[in-house]
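The chain below stands alone and is given as structure tokens, in the form predicted alone.
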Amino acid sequence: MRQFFPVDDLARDERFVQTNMAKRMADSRSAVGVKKSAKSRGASNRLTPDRHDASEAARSLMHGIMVGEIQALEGAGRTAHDFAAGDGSGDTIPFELKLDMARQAWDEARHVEISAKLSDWMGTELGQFSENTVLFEAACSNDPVLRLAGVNRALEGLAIDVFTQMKEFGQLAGDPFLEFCEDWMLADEVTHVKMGSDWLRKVTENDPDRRAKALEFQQVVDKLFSFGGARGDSDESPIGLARRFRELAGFTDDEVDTIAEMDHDALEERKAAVRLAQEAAGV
């Protein structure tokens, strides 16, 4: 079977409508991509049954929880596959990492199942929304511990952070099914983080250099998938951090602290634009 897959070359038939980070974040429909302010809405813009948008918003994070478990099982899959058995040196990860992989896999499919069968009863199609590749980039690096600091703690991290705002969302909407299979898909997340966490520092136990820049990148895909400060502490940001599961799944509350202060700085960041964008439209 071939190694190293790319990205280009991911198997989707005709349903299925690709995009890349740029495209995803100026697509109206997505569940990040909100262009009105807290403001205009309340207090709050957290997702909840009484926005304006709720149900459009609610299909759009949906949608992309189901391509994204896709990707998370294809990703996992490659890494079992990718990498020889060995002491995790070079291109080589321990035995028991693979077989961790492989049961992350099995949990993906089964995600993918259950999230597939709540678009439908949310009545999302599938490629209705646009599926953003960049979880499967992030599970294409040569270094399988890049691999579980892009995917299993800032990717999964994410996913758990998503879960956590769907699972509240269900329970507010007097939706049982989407309450209890979010909370399900959260505990399988939690494991995957932790695996995550704890394979990505006994593989770096004796290279501390290795280690930093795996967390380098880490910091680098959290901040791509900062949104625009849409996901963070600020009733500003629809998706809160979920702090109690992330410390579950082996962050340090130093490690948290700094995903919100990106994100907070993500956020007035694209206030800013937007204030600047308004400015030059004579708004």
Given for the second form:
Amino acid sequence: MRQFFPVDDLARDERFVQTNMAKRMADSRSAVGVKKSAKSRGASNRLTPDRHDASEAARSLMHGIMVGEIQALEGAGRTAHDFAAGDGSGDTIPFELKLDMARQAWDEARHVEISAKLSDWMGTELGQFSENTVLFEAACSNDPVLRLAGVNRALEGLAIDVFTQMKEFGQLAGDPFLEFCEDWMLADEVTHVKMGSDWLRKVTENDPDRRAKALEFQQVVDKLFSFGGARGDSDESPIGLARRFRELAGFTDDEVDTIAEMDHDALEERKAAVRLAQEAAGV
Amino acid sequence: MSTDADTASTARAPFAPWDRRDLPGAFDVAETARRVGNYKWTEMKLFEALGGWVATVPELDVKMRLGTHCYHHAWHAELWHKRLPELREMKPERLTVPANDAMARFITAMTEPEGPELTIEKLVGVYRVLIPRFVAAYTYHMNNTSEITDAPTIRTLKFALQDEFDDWRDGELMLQSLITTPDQVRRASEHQSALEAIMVEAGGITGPGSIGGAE
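Right, the form predicted alone is done, so what does the form predicted together with the partner chain look like?
Shown next: the complete complex, the earlier chain at its head.
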């Protein structure tokens, strides 16, 4: 077995359809598109049950969660495999970090089980929506510290936001089954983000350059997964920023503020791009 | 006012009538540490392989099982890692080694299959060759070590064995569901034979004497 495994070789059965992020976001059934309808409450674009497209959007998001969990499982498994146990320098990671990655693999496997059952419960078939494999790409770095920053902090951080939103969706929709499951997954994700925060600080304790590079990579992934501001503090964003849970997971207030600013900028950029496109089309 | 109960003797034998544990055991501290080091190395190699294979298997149920079992073996490695300093090995890495060259070659051969069409080979190596060897070595150790002086090792062996039995059953179920044609039977048995031959050369997870009888 190779030490590093390329994203193009991820093994899937024939039901899965893989695509890139732009195409995935362009799916009109997506939960994260900026769209408002006459039935929406005020200016809010949050994913709530009263949105006219709530059913389809929630199904799309849940399917996205499931394939994301599959990739998170694969990523954690690869990190447990790809790096030898050592002092954290070079191509090694501490033995205890390998153990944490194995633990995360188990947690993600349960999340796949949970989201597969929830998808079924919501009436979705596997492969009904396409799979964007960018999450696993973030787990392909040759530097384990970049994997911690990109996957455990940026992407698992996004998972905290998404699960908080879905938990609220379940609560508002009167679906205790959904609310219950999302709350359990949320607890695991906070653990994973904290794991990433702690190990990032520990492994780069005496290497400020490596830490800076990792945090820079985290920002790149954070921006990419802001989905053009689809996640953010603004009510225009379908998914809110779960500040309290992020704090529990080891994010500082400054770090959360930075993410919020980035989300806001991404949202404004996207709105400007939409305006330009509309003007060009004479709308 | 005193009663009969207050004056009755509380003196009892140190071992209750139902406690038949014995002091003698087959392994001294050094031999126990050597075996534990071999266990830790092999459990590590196993959890690394299971984690690595997750991305390579297309069958969704197998993918999830491998992720789950990956943690079981990581936990065993952790338990053995913690046991080593208690056995006077202050540098656990020194004893975290394969029993011999053949054992190292076995792991290399077991982890060689990578393609998405090789799920049967991956599972055969783990669930029909390596895990049965864990069950054997752990059982032998548990039944032959001192029940009193080495109780901590026995406790860990019991936890690990429970997982090994459960995982063995999961693996066998997955294999039986995947092996449905004569060609697949041939593939499974040929791969098992090739790996068994190396394992026999190694003498088991702790080398010759893994299950006793090596003189």
